[in-house]
Structure formats: structure tokens, C-alpha cells
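Just one chain is shown here, as C-alpha cells, and it is the form predicted alone.
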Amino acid sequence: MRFEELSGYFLELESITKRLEMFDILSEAFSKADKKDISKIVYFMQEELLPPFFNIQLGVADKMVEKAISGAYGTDINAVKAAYKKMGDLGEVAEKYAKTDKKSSLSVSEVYDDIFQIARISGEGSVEAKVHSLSTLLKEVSALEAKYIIRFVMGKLRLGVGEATIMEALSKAKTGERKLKPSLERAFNLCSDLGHVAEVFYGGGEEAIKKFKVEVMRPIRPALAERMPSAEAIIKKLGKCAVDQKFDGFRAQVHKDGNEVKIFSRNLEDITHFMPEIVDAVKLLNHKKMIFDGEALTYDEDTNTLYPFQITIQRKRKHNIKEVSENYPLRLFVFDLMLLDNTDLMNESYKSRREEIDRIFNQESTISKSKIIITDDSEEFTKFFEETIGAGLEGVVAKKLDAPYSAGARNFNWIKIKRSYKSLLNDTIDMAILGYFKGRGMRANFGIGAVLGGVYNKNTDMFETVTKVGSGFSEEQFKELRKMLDDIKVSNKPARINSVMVPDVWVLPKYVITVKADEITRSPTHTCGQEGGIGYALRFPRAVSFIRNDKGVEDVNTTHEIIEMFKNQKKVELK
């Protein structure tokens, strides 16, 4: 496929308002693709290079841009720059001085290859490479391209396109249906790149997506917990289950290949840089190939006591790791384990899995495992609970002995209780920002008075207005939040967006923000879970974080999530 094809669909893409219009924009765009470009569109339509846990930046910034758009059509930097100043768009300022009549014949490979080279170069020097790479590639293409080569490059495509929504769309253009959706999505969520599996779908077929199997050094989307109200619920629920310590921490997946070691955080990216003890202590087992989660917490090796959060936050540092790493050494609490040696454990029981982690693992070691009971008394599951809470730890993850370990789900298999249930709505809800709006009285020298909130429909990929936000943000906060949702916001409601209230200024779903609340209500105002024109909504609702960035937008709390705790939220009890 020509580039120039591909920026078409980019052109319609950002005009629709319908998810099913994007869902048919994307089957069409797919069916002209073949195994060789296939990922690459893949990765165009999600914004980015690559997936995050690869670490590709392309580091290119407003001036260099600038330059860049200067030097390929001889236009003065200071026209450039109050073109930008007026249209606000750097992709539209190289669209206008452009030459119109250039035709292109760059396929989406080439152009990809080309910033992808971009994004590689470093060193003394970069800056100026840099700009002239991209100033190179502009002059090869039409003006429609520069448009969105521009964009894609600043990070400002801004065509909100889901992963289910991509799912869907790559097996209508190959089967003619939706049906193998769930099996590339099962393959997604066994390897976090939606590109890779495209281009093993295109190679291979339906047969191909059937066999993929798990990795090591690709990211397993991470297995997640359901809540429920009470122990007593929790064992009516599940019978007899094992009752894991829930820690406070950094979420942990190790991958180790021989000598080889990555670990990844919660929202897949590669943190591997700032947890070097662990990766020595990883170095040391006695295992070809690993795959296992865990939570890393730093702890006082005097007194060996775990410190909380807040502390453990200091080691997501770019620099100074070692001397940080001696004052707040890490250990790394294994609870789950995916693979071993050449044996995919992901469709093992967990008491299978947890056999081999106590055959593995002790629990004083930098690696170490988590503590459980196997129970089906309330009481004594109630015990345990409190013994946990009372070392300091966050709560407990209640585990179905016989269930597999579920890539990318979160369901019944694991469900959690945490200290802070005393009422369901005393833990947070995280949600993503779908808009805002303007501030009256004191805010209205920030712009911005509050955001519209939304949690996700796994079932429809569309996000759900559950509330509006305006408290527990500071000054600084609210002006900051200003210029982030400025620099995605769009014209028109989003595609993948549901809602009945209309904010001053909507944006692109990319912001995760948490909440807490007094209780969720009924509502006709917004559109969680609406049925008869009436849906969920929060009362009294406050952000006690800012943006969440340890969170992916389809990470936020679910649909199904807010409706289960309304039904639970007068029932929370430990026993």
C-alpha cells in the first residue's frame, strides 16, 4: 500500500464521529494490506513506532519540526513559525507549503522505515540528523502526507483508534466477519503487539492465530482482579481458594532467556533500568527461561520491614540507580508464574503454577515468593486478611485453585479485598478524561473548571460518562491538566465516546485520572450502563491522583466494574 493511500484513510479517520464508521474505515483500509505493510498500518493507526516496552523514542520536538518543514520547502523559519503560531498545527503548516501538485509512490513500509530510522539516530550531532532526515522525507512526499508524517511524528495523529476496534477490523478484511476476533485477541494479549500479530495473521491465517503461543522478552498483558464485598461472598463465589498477600508496590514481569533478563510494569513498559538487584538475583536461578509476576517493594534490610509506596516510588529514576538502590534496596514478591524453561504454564491450574513457585522460590531472598493460605472458611480467610493489613501490606487476592492464568482479563479468577473496604467506594476508580470544562469564578484564569469522566465498555470499545470532575485538583494541577488536554483535543465528540452531557472541549481518550466518591446513584445524565435512558453516575466525586501514568486509557475501571459496585456497596463487610 502507498502512503499516500494510507493518509486518505487517515483523512476520514478524523472527521467520522460513529465507531462503526471507524470500524469500517479501518476493514476497507486492512483488506488492500498485505503481510509486508500490515503491521506497519498497524502501528500508524495506534500512534506509535512500536509498542512501549521497546523503548523507541523519536525524540523530535516543535523547533526541530520547524526546521525541518523550513528546509524542505525553502520557506523562512519565521513564516514557518507564525504559521504554526496561527493554525496551532504543525502538520497543517507543512500541508500548506507543501507543493500541491507532488505526487508520491513511498509504500507505508518505506516511510516507516524511514522515521523509524529517525527515531534511531543519537549522539553528538542527533538534532541536526534528525532535521535533516525528516526534512529529506518531506520533499519525497504530497502534501496530504507531509500533513500526517508531521503529526505522527509529534505524537498528534490524534485518530483515537482502539485495539478492539483494529481487532475486529483485521478479521472482517480477511474473513469477510468478526468472527476470529477473540482469537487475536487472545494472541494480543499473549504478546502486547498488536502489529506483530497482524503481520502473523497475514502470514499465516486463522491457523497461524490459533497456534501463537507465548514469548519470552513480549510482554504478557497482565491478569487482573475482580472485587467482591466480604470474605464470606469471595468463598460462596469460589469455594475453596488460595488467599494471596496483596502488596503495595511495583507490579513486576520478569522475562529471563539464559543470561538475558527484562522486566516489565503493569502498563508494559520496560522498567529493567531502575530494579538492577533484581535482575542480578534473576541472573542467579537455575532456569533457562522465565516468565513470572510479581510486585517489587523496596524494605529496610535492617529491620527487613517493607516500606510503603511512597518511598518505593523513588527508584522509577532514570539516573543515580545505583547509589538509590543501596539506601532503598528492592525485593521482588513472585506470585504467579507463566513459563518455564521450554513449558507454557498459562493454561496450568494456579495450584499447579504455585507448586512450582514454592519448589522455586523461599521467602527471604531479594526474589522471593508471596505468602498464602488455601481455605474455604470465612473466618479463617478473614484472619489472614487482617494478619496482612496488620504487617502493613495493601490486602488480599483470592485465586481459583483450578483456573488458568488469564492474559489481559480481569475476572472472577482472581478476586481482591483491600484495607481500604470498608465501603467498596472507600477504594478508587480510575477513569479516563473525555473532555472539559471551562472554569467559572477563580478558574476561570485556568480555562478549565472540570473534566468529564468516562470508564470503558470492553463490549462496545467505547467509553462511558460516569462523572464530572472539578474538586481535588490544585492550582498547578488544573493548569498543567489545561495544556495536556489543549494538546489532544478535537473538534467533534470522539468516535469511541458515549455521552449525553457535552463538555465545552472534548478530547481524545488517553488520560487516566482516579477517583474517589460517596456512592454511585442512578442517573439519567450519563451513559455507564445505561438502559432506558438511565445509567451510573458518581456522587460527590474527587481526584486523590493526578494523570495516571502507570495506566493505559483501556485500563480504567469497566463498565461492568461501576454496576457491580452499586448492587455491592451497601453490603461490605470482612466477615
Given for the second form:
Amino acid sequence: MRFEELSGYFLELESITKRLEMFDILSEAFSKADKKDISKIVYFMQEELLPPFFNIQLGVADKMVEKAISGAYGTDINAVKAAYKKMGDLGEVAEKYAKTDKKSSLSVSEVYDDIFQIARISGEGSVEAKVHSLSTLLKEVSALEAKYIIRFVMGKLRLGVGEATIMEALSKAKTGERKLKPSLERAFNLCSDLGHVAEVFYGGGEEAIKKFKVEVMRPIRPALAERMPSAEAIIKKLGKCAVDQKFDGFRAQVHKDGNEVKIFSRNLEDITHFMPEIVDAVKLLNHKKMIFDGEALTYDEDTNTLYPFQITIQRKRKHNIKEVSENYPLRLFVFDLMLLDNTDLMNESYKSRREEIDRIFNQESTISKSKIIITDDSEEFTKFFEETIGAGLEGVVAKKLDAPYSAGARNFNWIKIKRSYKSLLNDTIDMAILGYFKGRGMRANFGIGAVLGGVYNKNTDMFETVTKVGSGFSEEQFKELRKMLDDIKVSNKPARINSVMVPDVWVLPKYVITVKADEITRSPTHTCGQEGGIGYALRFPRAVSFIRNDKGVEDVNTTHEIIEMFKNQKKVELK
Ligand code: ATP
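We have the form predicted alone; now please give the form predicted in complex with ligand ATP.
What follows is the whole complex; the chain from before opens it.
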């Protein structure tokens, strides 16, 4: 496919207001693509060069883009700057100065490869080299292409396309129906790379996608836990189950291939460099190939106690990792095993995966295992839970004994119960920021007084509003928030937001915050779970986190979870 044609689809996507239109455009674009281009088209739609675990950033700043435009079109740099100030979008500036009659014949892959090379340039003189390469590329393309190339390299394509829509559209493009979405989703859950999945699908069709398997060094999308309020409820649901200690540290998915080790976070970023002591310990394990899941925490080897989470989290901010790892070493508590040498354990039962864990790991080393009991007695369950939180841990996770590893899914194969659940609303709620309201009084100075928060409806792939949050942010945070949100603001409601409330400024769903509230109530103001015009809303919400970098917007709480919390909250009140 030519990049010019893809740019035409970007242009169409810019003006739509409904998710269905987005689906139609993507299906058409994908149906015109061949195996050679499809992964790149998918990455462009996802607004990334590669998935986050490849750790490749574009790193093209405003100033560099201004210079590249000026160089490409021979326009005075001050004119470029002035136009940017006026138009607020360097993509449009490039479009304005590009020669409008220029037609390009570059393919999607050629443009992608050029941008990839620009991202790879590093070291001394890299700024000039990047500007030069970008400028050269701009000279070769049309005005429309220039607009989207610039937006893409600046991370401002703002199409708002979600993974679910991409998978549905890929299925439609190849088979005429959406029916292969579940198979594509399964493959995506196993490798976390939609471009790769699309390429395999275009190469080998339905058969190849159904045969898709986990591969070492490609992160598996993590299994997640549902929540329930009591041991009794969990035993009723699962019968005899394993009760596993719940640690509060960094989730770490470890991949080992001989002497090579990689560690991925909850959000599938490559965090190997944060954990040198874990890497060294993994290298010593007696198996060539392994993929396992665990939680890493700072552990005091002298007293056999865990340090508080605040100490563990410091690791992410420090630069002197080597020194920190000597003073505050991490211990990894393994709680699942997905691949062992040439055996894929994903579809084995939890019970047999755990037996392998018990065979391989002990409870005294840098790579340790969590402690579990197996029971169908709620009193025994509660006793273990009390002992666990008594030891300073966060709670327990109950595990269904015959369940496979549910990659990328939150279901009742794992059920968490935490110290804080007296009523379910003592738990926090993660939500996506969908827009903001300009403040009144004091906050008018920051130009932001509250944000519109939404949860994710998995069935419809839409974000539904659940509350407006104005408290819990410091002045500094409000200022920073304003800057971050202005960077992703859009003039109309994005196609994947369902809202009756209209904020002063809409933003593309990108950032996640964690909120605490007193109660969930029924309300006509919010669209979460809306039926007959009445939805669910949070009462007295306050932010308890700033932007959560460890979560993507599709990882926020779901509409379904809010409804469950609402029901359980009623049960607690009745007691
Ligand atoms: P979630 O990760 O479920 O979206 P969250 O970020 O709020 O939600 P929690 O509700 O605290 O996290 O619990 C889930 C997390 O608990 C897992 O992602 C994992 O990092 C951690 N965890 C700790 N111990 C275990 C264990 N034994 N089994 C499974 N997960 C565990």
C-alpha cells in the first residue's frame, strides 16, 4: 500500500464520531493491505513504532520538527515557528508549506523504515542527523503525507483507535466477517504484539492464527484477578482452591533463553535493567527456556521481612541501580509458570503448573516462590488470610485449581481479596481521563478544576463516564495535568467515548488515575452501565494517585466491575 493511500484513511478517521465508522474505515484499509505492509499499518494505527517492550522511542522534539520543516521547504524558521504558534499543530504547518501538487509513490513500509531509522539515530550529532533525515523524507512526500508523518513522529496522530477495533477489522478484512476476533485476541494475548499477529494472520490465515503459541522473549499479556468480598463467597464460587500470598511490589514476567534474560512489567515494558540481581539469579536456574510470573519486592535478608512498597518503588526513580540493588536487594516471588524448556504450560491446570513451581523454586532464594494452601474450608482460608496480612502482606489471591493461565483476561480463575475490603468500596477504582473542566475560583488560574473519568466497557469497546473528579490533586499536579491533557486534546468528542456530560475540553483516552469514593449510586448523569437512561456514578470521588504509568486505558476498571461493586456494596449495607 502507498503511504498516500494510508494518509487518506487517517484523514477519514479524523472526522468520524462513531466507533462503527472507525471499524468500517479500518476494515477497508486492511483489506487493501498485503503481508509485507500489514504489521506497519497496524503500528501506524496504534500510533507506535513497535510495542512498548521493544523500548524504541521516537524522540523527535518540537524544535527538531520546526527545523526539518524549514529545511525541507526552504521556509524561514521564524515563519515556521509563527505558524506553529498560530495553528498549534506542526502537522498542519508542514501541510501548509509542502508543495501541494507533489505526489509521492512511497509505500507504507518505505515511510515506516525511514521513520524507524530516524528513531534509531543516537549519540553525538544525533539531533542534526535526525533533522536532516526527517527533512529529506518530507521532501519526498505530498502535503497530506507530510501532515501525518509529522504528527506520527511527534506522537500526536490522535486517531484514538483501540486494539479491539483493530482485531475485529482484521478479521473482517480477511474473511468478510468478525468471527476470527477471538482467535486473533488469543494470539495477541500470547505475544502482546498486534503487528506481529496481523503479519502471521496475513501469511498463514486462520490456521496459523489458531496454532499460535507463546514464544520466549515475547511478553504474554498478564492474567488478572477479579475481586470478591469474603472467603465464603470465594469458596462458594471455586470450591477447593489454592490460596496464594498477595505481595505488593512490581509485577515481573521473566523470560529466560539460556543466558539471555528479559523482565517485563504489568504494562509490558522492558524493565530488565531495573533488576540486575534478579537477572543474575535467573541465569543460574537449571532450565534453558522459561517464562514465569511473579512479584518483585525489596526484601531484608537479615530479618526476613519485606520493606514497605515505598522503598520498592524508589527503584524506578533511581539512576544508581547497581548501588540500590546492593543496599536494597529485590526478591522475586514466583506465582505462575507458563513455559518450561520446550513445554508450553499455558493450557495446563494451575495445579500442575504449581507442582512444577514447587519442584523448581524454594522459599529462601532471590528467586523464591509464594506460599500457598489448598483448601475448601472458609475458616482455614480466613486463618491463612489473617496470618498473611498479619505478616504485612496485602492480602491473598485465590486460584482455581483446574484453570489454564488466562493471558490478558480478568476472570474468576484468580480472585483477589485484600486487607482493605471491609466493604468493596474500600477498594480503589482505576479510570481513564476523558476530558477536563475549567476551574472556578482559585482553580481558574490553572485552567483546570476537575477531570471527567470513565471506565471501560469491554463488550462495546467504549469508555463510559462514571464521575467527575476535582479533589485529591495538589496545585502542582493540576498544573502538570493541564499541560499533559492539552497535549492530547481534541475538538470533538472522540468516537470511543460515550458521555452525556460535556467537559470544557475533550481528550483522547490515554491517561489513567486511581480514585477512591464513598459509594456507587444510580445516576442519569453518567453513562457507565446505562439502561433506560440511568447509569452508575461514584459519590464523593477523590484521586489517590496521579497518572498511573503502569496501566493503559484499556486496563482500567470495567463497567461490569462497577456494577458488581454496586451489588456487593448493597449486600454489605444490608448486614
Ligand atoms: P490489577 O493488576 O488486578 O489490575 P491493581 O493494579 O489494582 O489491579 P491489585 O488489585 O493490587 O492490583 O492486584 C493484582 C496484582 O497483584 C497483580 O497484577 C500482581 O501484580 C499482584 N500479585 C501479587 N501477588 C500475587 C499472586 N500471588 N498472584 C497473582 N497476583 C499477585
